[in-house]
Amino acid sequence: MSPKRSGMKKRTFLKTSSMLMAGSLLAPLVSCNSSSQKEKAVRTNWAGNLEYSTENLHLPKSVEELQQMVKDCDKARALGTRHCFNTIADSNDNQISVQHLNQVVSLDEQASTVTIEAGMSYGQLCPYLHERGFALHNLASLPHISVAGACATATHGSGMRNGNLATVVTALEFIDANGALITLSRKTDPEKFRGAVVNLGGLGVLTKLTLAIQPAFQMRQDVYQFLPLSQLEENFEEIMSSGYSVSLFTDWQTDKVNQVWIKRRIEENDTEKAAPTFFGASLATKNIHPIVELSAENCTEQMGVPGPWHERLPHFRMNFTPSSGKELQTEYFVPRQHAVEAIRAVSQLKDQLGPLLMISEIRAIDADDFWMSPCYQQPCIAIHFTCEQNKELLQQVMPMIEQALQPYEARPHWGKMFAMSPTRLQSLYQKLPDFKALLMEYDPQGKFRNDFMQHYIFSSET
């Protein structure tokens, strides 16, 4: 790596892992159908390579409140935590944030569950889960993000046998486009429900979730350096079975992974240490960050240091004050049976790569039963790519990323950047007749159909 590329990324990757979006969205309240004219307050999302459509941002401080303003608006769009790196959550009239909808509504120890509003986010959970003795079974690399946002678009941690986040929601409350408040669970609404969870933003504004929760567990963190690519493709099932959860870093410049991080799950009594060696690679020294030459300050704890689920599960930690990144996200999920081929196919870009990546995160995740989760009935690897802030040099690389996976019917991640044609997309989903429909029931005339919903989910243009 030269010097010249390490003091761009240490420039620009700093920022984001250390912190991660603002908790304040400030913007005019304003009402539904103002007429105003008035100077244009410029909002984007967290990355800021994207400036929201309308100035027109809404924060009910109850569900009532909500309730109206879905009534009043003629189009809106819900906003969680401007994590999207696209145009999902944008609008051309009025966005609707549930930021100030953030509490525990309910924990049922007896049915291990917990009942939260829709603004809540992993950060502001996850502590309260474990004082109480709970858990949730993953969570994604930034602890920061919206649980509700993160559901909607199949947000996903890593492990075997971890499906995505959303998997643990047993129910979910929503508003429709009548201002009517729905709700839908997988015991009582179980056809409905499979279709509603990812849903898009297009189903209206959650105001709840239930989600299935388990005993509060330790786990243990151990990073391995410079895994050999070929010990890769001959032990791929063993090595990201290795732990919990799994996570590779690589920036597809040598024939070696650059880092291996394996999160175990500690039992009582568990005094085994490390191995020095992992299938060629070597156990780190100290604590890392995914790209090595920043410091790993943010990240959390390594070295097998013993610690909370909360504190090990996401590569970040939860107590940085969110801040923006400039990066640019793109990621696809492979059919796990894929993986060798699709990462040999990925590996040949590595020139086409270089000038762009910033770190790419590969990750395995279970299937689910989600309509439109990438990891319908289909268990995956995830290939994630974090880039330089170069939108028009990323525009050029994501379509030969996504040529090199088509063989093996990638799908993108719905929350970031990628090339994909509306065809193409709606081709891999088999649900997708179904997920129209559904949208259809409970927003008939379109109020919450944005132009990004428009032309992936409802148009035929290619």
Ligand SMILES: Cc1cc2nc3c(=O)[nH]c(=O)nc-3n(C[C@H](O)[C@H](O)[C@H](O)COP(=O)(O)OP(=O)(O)OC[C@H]3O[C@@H](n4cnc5c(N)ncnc54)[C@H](O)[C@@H]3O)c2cc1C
Given for the second form:
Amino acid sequence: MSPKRSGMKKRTFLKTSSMLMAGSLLAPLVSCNSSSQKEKAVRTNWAGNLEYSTENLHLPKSVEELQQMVKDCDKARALGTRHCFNTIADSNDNQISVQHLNQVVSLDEQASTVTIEAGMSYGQLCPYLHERGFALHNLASLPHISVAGACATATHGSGMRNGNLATVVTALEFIDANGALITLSRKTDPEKFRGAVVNLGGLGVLTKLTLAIQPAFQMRQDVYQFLPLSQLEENFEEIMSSGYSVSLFTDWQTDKVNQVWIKRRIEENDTEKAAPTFFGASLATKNIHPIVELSAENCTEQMGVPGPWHERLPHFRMNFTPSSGKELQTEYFVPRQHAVEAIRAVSQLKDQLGPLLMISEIRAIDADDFWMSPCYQQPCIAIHFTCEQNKELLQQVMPMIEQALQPYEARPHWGKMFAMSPTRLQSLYQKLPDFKALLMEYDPQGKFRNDFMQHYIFSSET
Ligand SMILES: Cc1cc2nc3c(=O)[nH]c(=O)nc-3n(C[C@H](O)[C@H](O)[C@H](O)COP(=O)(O)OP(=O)(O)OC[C@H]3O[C@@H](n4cnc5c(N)ncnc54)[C@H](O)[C@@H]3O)c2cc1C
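Requested next: the structure of the form predicted in complex with the named molecule (the form predicted alone having been shown above).
Next comes the full complex, and the chain you just saw is listed first.
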């Protein structure tokens, strides 16, 4: 990365912070009916690349109010914490956020489950669980996203044996298009449940989720720099299995992977020193940011310092609360048996990626049984790209990435940018007909069907 590019990123970072302070994204809320409250509302997504197509944001304070709202609206779409980069959460008519419904409903220690209201974020839930001696199995790179929104798009962390974040959902409650309160659980409705958890926001408005939990655990995080690509290709399984959760960060510009983040589960008071080298990579001697030129102050503690699961699994700290960031993300899932070939194929695009890419991250995700999950019945790796906010350039480069990964049946992340045609996307999901039937059952008139759903799920155009 040239000093010029790194300077540009620092400027972007500073600009983002000042936008936050100025609160320049605030816009007036327009009511759709009498039950809406007049409040100030942010009308863009987190990255600021998308202005939502409606001014109507509804913020119910109770389930009853929400039910009435859904009945009153002809068209509506649930909105979470706005972290998707594409139009999956958008609506031309009404968005409904359950951000005020954000309490823990119950903690069942016997069953090892927690039931939460759907407006809760991981940042709110994790400390609650940890204080009571419990943990979730995995987390995404940052904790500020809502649990409902994350599960809807099959958001994932990393780990060869860790399924995506939705895999710990055991039951959910939502309001369907008639305003009726529906509960589905893995135990009582196994078939529908597999279609309903990764729901792309199409099923209705989620009000509650029950999640499987486990005893709280300690972790340490060690970072290595400059892993030779040849080592990665020869030892992929071993490298990705070297911790509970492993992330590779690279800009593809050399024959080395820039950083390997290894997150290990440990016993209390683990003081073992990390090995100085790892498959030819060297142990970092201080905390570093995935983009090495940026300050690591917002990153979770590294250098092998033991800490609780929720302060090591995400890359970024809970108390760092970015409410917008000038970047664009795209990501593709490839079945794990093609991991090495897929990485090699992307590395061929280094010149095209160079001017656009801030950093790539490669993670492992275990298989699951959710119809619309990119990891449906297949363990995957995900190759992620954090890019400069240059939509035109990204739109030129994404088809190249998709073409390079096409032989491996790559599926895009539902919440990030992609260029794939609906026909191609639909052909990658064998359970799509069942998913459409499930949506039709709870939403026969398409009340919750936005343009994204119409285009990618229901259309038959190319
Ligand atoms: C900085 C950053 C880091 C990220 N890191 C990761 C990562 O590590 N791993 C990863 O896989 N992804 C990652 N993502 C992507 C992100 O996790 C997903 O886009 C996720 O869906 C965001 O959830 P949200 O609530 O913010 O989404 P929103 O954009 O608000 O909504 C997402 C979807 O969920 C639906 N939805 C939200 N709430 C409800 C509800 N109550 N009822 C029904 N449907 C609902 C919406 O309709 C929409 O379809 C990241 C994104 C950003 C911006």
